[in-house]
Amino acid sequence: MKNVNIGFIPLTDSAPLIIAKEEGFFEKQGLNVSLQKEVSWSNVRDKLIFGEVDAAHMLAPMLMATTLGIGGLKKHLVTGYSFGLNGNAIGVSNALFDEMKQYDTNVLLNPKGSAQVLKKIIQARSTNQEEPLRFAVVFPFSMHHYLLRHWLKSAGVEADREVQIVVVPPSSVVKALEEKLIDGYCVGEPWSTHAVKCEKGVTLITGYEIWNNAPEKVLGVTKQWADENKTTHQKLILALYQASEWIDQVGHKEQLIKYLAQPEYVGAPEASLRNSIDGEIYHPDAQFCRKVPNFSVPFKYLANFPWQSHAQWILRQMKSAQQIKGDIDIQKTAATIYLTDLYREALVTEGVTLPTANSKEEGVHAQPWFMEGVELGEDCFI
């Protein structure tokens, strides 16, 4: 047996490593899995560049950043593994919920017009001089980051001048909600609908109606291991794609979400689990459950596929967000990050029909649609 430590985050896009170890896909690949828990995502990056952990369930705006060198240590880090699609939403404390509703008391019901409310309320409190909101996203190099500065931006909205961006990690949400800390967050699941449970957040707008079908976090591995480590890391990405099959049938939630409420793993309540799961973007106060089909997609639509289109819109938006100075060869950089080949290699004993193209037109599908022959999903912005 090969052994592997591998770093994780407490959410529940993290399950297809719970899964693969609880359910024995990683044994039947001779491998010896050790999953590590950490507290925050720099604690995770950190340890994957020290070789603390061989692999990390990462954000992975966090691979581009780390290769380049911005934010922090630099280390050529690359994937060949997608966890699945979407899975985030923006929500804001019940004070400023209520000051919405002064604007619109029905915005639950028109999500994509959510972020032109908060607008009036951003334009009131320059006008009296009052301090800016501040919202938290879970790292600055993050699809959390990034979304919410697209949602902002649908609006008119800048973020770097008219609303502050703070870190927090995603299990403090509701701890920084209750202490005023913040007034609004994007946030990864279930800690999203943790907050509405709880009754000190509501939830705005999805990551799914912000762009349908985004990436979120990937399997990371330094350049060197995955050099040194080749059949590994096959066995790996073969494994957690097995994980994210049985993830994907309808029979096996309810053990999902017993392993998933386990304190070793996510350690959340079940109920806050199922209702991330079902997509149910749940609000106590007016009894009013919204159901998102595509909130979060494990499996469907290769959702584990490593596009390389989607690192190349993440680079962009870097770009756009100033975090990235002077210009790269976009595409070049992608490439050298997400093995796409890698992934087709993992898979040849699967018989799964894959595409032979490493990239695809991003935004422009408002319907599922098909390449080669491989059903792919909408991929519309707000």
The other form holds:
Amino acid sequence: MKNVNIGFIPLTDSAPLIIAKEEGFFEKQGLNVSLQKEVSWSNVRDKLIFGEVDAAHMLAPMLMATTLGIGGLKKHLVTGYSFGLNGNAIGVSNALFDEMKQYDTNVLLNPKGSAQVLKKIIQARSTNQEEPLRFAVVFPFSMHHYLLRHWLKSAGVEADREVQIVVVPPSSVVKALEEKLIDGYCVGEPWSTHAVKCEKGVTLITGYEIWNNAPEKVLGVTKQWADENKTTHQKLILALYQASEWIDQVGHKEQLIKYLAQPEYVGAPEASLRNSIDGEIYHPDAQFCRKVPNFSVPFKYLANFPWQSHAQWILRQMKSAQQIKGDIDIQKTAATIYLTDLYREALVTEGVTLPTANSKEEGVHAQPWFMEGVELGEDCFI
Amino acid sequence: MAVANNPIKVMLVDDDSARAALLSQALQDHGYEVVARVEPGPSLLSKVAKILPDMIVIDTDSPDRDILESMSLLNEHNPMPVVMFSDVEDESVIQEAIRSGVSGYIAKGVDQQRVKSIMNVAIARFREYQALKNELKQTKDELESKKLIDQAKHLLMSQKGVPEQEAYKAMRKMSMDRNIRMADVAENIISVLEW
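So that was the form predicted on its own. Now I'd like the form predicted together with its partner chain, please.
Full assembly next; the chain just shown is listed first.
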């Protein structure tokens, strides 16, 4: 048995690690995996860099930031597996929601128009020389940050100039709302559902509705480890792929929720976990749950494939947010981090059909579509 | 470890009050000024902005590390989170981390001995940061003086009709005779001639 340490943050999308361990997919590959629950993304990153863990559940943009040496140590990281698609949501404090209702009583029924309503408030605040709205994201290098910016931009709001963006860890979002430190947030599950259930926030729009089937977390390893442990890396990817397939089966849902609810894993209430897995956008005020079937996509649409076009989009956002200064070759950088061939090699024994392309055109498919015989999800932007 | 006349202002973030007290004492013994001892939580955002410490000492096992680390990235605050790992004993690893601009790491139990080595590391980090900042300031100052000198030179040339070489020589002579910086000479000339 080969020992492998993997760090993770307690979020719903860490499920493949938990399932691969609990349901024996790691063991079947001859891997003795120990999962280390971490408290912050900075910790996950530093432990990976120092070799305290061999692999980690990471925000996809952290791989680009670390590889380029932005915001911390510079170390070439790579990935050959994505933990799935989507899973974030943007919400606002009750006070801001009440204010939004004055402009549009039906704001919840029209998620795509939510940023437009917000823009009116932002303009009014600016005219009255009031403090700008403050939004929380979970890390500077996160899809949460870039999706929030994209959503604001869809209504012509300049994130850098017209709002303030701060970092609040996912599990602290409710507290930050309670203490009136933030007006809004973009956070992953189960924490956005949790904020609504605690009656501290209202979900306006899901990440899926900002970019259909967007990337989210990936399995990060250092390039050095990947080079020295290629077989182990492939076995990890295979076991996680099998776990993702397991998660996707409806019959496994209750068991999945039980595993995730355990304190050593996600440790959130089962009811919140169930809402987030079912794609039910909880809203106590309207007494119904809005259904977003693709709120989180763990397996279908080739959700675990590390598309280089995902990495390219992220790099472009980092550039527009001024996190990347100067010129870089976006395509080349994406290709050195997202190892599509490794994914293909890892799954060779599974007999699944995979496209030969490493990138796809993003933002042009309004419906699920086929690439080389493989069904992929829609990929439009708001 | 001597700390200059201006003690470094430290903000201590810890929810374990016994450990915080111990750490606070140890920091003061080593010449630091503990300006605030605060409980973790998202309200750190406003506390840091209000207190503006030179350094922050926080437990690694606090999720708020992400808040502190990101402040400088998103909001252009410049506190220095000093964060410490539980299991890393290897000094060279810590040094490497600090050299690269990441925070340091601490073990769970805080004994006096460790606090000292931790703070050494923290000071190294602080100095490195200061050196960078000074270097940047120096570069800026140099650029600024060069601009002033050029401006004064051109004023002399256009208003007094002296050739460039002579204008420069005159300024240098003035600087040496009166024992003042070239930039100050330039400033004097500009203030006189720009009327």
